[in-house]
Amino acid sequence: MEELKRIWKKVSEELSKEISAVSYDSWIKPITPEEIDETKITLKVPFSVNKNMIMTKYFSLIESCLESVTSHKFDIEVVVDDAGSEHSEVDPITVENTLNPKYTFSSFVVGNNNNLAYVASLAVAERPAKTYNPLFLYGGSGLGKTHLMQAIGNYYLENYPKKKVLYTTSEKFTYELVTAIREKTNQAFRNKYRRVDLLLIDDVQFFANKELAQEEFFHTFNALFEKDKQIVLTCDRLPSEIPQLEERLKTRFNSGLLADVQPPDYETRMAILKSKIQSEYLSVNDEIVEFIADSIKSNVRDLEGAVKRILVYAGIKRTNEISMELATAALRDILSTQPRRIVTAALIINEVERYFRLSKGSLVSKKRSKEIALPRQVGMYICRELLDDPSFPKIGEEFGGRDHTTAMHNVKKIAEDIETDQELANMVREIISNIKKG
């Protein structure tokens, strides 16, 4: 038995150089060593959540020091005392939270399209309360509000263990309000949502409708504002276009921070690609990857979707190779539930101007300038290569009612140009796949 503490003393010695003093007093400090033999170590935790957070946050870490203090490596059981579990009263909404302990800041893919509700989000964990009260989160679905509201949530638990952490949809807190009712335990309802530190709330806009929930909600929304308890809310959409939704609440949806999460662009759905692939240790080349993100662009749970399909057909098929013949097998059917983006000259005009910077309507104007006049010839090429209908006379129609010799000349120009300029190649290539990305 002293050998096994002498171990263990110098584990806790190297957990405590790897994680903040908060965390390793309220998770490491509490585990009492209790059994070694040549194979497994027994770690014994007072409660169900130090063990709930050691196996999802902790776990592979206590292993890694285990094995650098005593050169082997062990098998790890981790139990909890019997007499803490029995004796000690346990909070019911420790108990019954429902964080995903993988929706953490650390996992989550930030780009253009969510960066302000990631920045807001942590901000919010680092200062519960004292930034932004409520934090409303907006957005498609599968975009990654719950992952943000989530991440809020167990940055919370492992940094404020003794605070009390209650996530939520709006439609549990509605059937738990009806069955309070019903039961007649009101109070006990309104005590487990009105003694928390953080309340996570999912997907308000199914609110809408439901005149004794907004009720309800509207008195624990002030109750713990008034204490200064952080809100987090998400929706799909904004606060004022929630049918049916009272004005006062509609209110204080709006009184803190707003922060829309949007469809990821091609870099971002590129990042959630790599990542969730390395996660899932495959080895996939840049040349799938790229075509899977040019494929989905719909939201994060699709290209998710995605990963977990080639994996789950490269097993079917026994195989480790991912190559291209397999993943559009893999992918057949999710591709063809994707939204294809409609090319037309408008679009491509845009994005030529865009791309050179110019005003919204040079290309179509009456200018002649040597700024516009390559930008044009590039725009009414690019619609010869891309549009259903590239007709010279429709090109010249669309690019400011031009004739047809003049659309020619140009797409002509820029045709013969690119076999001797590569950088004029290069930038229309980069135009067509700016389009073709959306």
The other form holds:
Amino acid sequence: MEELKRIWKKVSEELSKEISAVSYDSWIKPITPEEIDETKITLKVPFSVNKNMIMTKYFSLIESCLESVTSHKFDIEVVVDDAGSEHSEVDPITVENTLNPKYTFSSFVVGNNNNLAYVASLAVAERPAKTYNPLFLYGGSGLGKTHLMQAIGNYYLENYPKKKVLYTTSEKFTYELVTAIREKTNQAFRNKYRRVDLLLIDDVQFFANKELAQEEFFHTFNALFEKDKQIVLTCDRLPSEIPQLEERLKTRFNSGLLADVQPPDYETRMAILKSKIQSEYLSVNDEIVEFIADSIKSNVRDLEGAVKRILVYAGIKRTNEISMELATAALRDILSTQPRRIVTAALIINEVERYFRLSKGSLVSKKRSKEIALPRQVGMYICRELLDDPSFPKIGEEFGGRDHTTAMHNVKKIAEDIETDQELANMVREIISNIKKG
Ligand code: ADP
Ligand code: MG
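Beyond the form predicted alone, can we have the form predicted together with adenosine-5'-diphosphate (ADP)?
Every chain and every other molecule in the complex is listed next, the one we just looked at coming first.
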């Protein structure tokens, strides 16, 4: 055995003269000489990527160096150490937990906009590498990708506290790689990434253009995938839409499940706001929550920002009771930057027709049939509720030039009926919510 070690040391020295330092560190250094007899030398490597690389690129070089050192032609066998990371002699790696404990499944509000991503993430957290591998979460900024990704990590660690979970961004990965190359700590870098049980890489769009990082990540991905370790990725777009990303990485990213997150609809915005407000122990009435949900549509981060601002204002005013006035003041700056959806009579008419499955133009037509009467009354009532200028003459005019007394009569009728008719009240509420959803 000592003999074998001595031989291998010399061979390594020879090899180091022949290839670049990076290649040496990546592919030669991980080799351990395992066995020797008269005809054959067995070399052990940690992963099959290493073996592949050696077989395709370095085999004949190793062969000839071995021959020059020993003056003997050995057969070389390369074996993969299938004992895996846990049992190998390499130093156990410690991965510090960089997950935000707040990002959990229970603090995540599920809606139509993120349902698939949520279900897939939960499945992956419960059975890593058994369902979707990789899981690729994509969608616009502030829509909960990082939250879901870290929820997977938190959930998994809760069930398996000994497992190694590594969360990082593609930018940090790239930065660490560059540092590792400079400081010649490639192997430590590799060990760190290739010996985890769950790898979470956030914002992979930043791999664009970074060839070295892409190359390294490709091998990291393969090493983990082969060992049945779960990989989760997030991105602001689909793999196919990332510019300057190697084809082979696109193929890998596409090979699992792609799940999108969309901007939250009105109901989900309401639910998110309520959950955030509750977690801050604030007391805010529904009217104000609706006001925020109406005003902020772009993403969840902004909704959260709104609640935080209100919290600050409440602190300044030393109150827990949030008035409309306080909310408006707190949100003034944010609101001015939000695209405002202007509700018009045409929009309302359109939505009412859609809701009642009437053909376009029915409500403004001269027809007076029974099926149209109720929808028309509802439409006028909603105009009175939502329009900036809800005068009766204006409403009458919008509904095919009807008289203002007709408009007044219709609005009054619905206003009275919804007091007693629950079904009608629900219907009106639903239509209004559809209109506000935008
Ligand atoms: P992304 O990574 O997609 O840009 P984040 O995951 O950072 O977005 O989400 C932004 C903020 O919004 C975070 O504080 C997150 O907790 C919160 N958030 C996003 N989606 C939800 C949701 N469905 N329920 C609760 N909070 C959410
Ligand atoms: Mg993010």
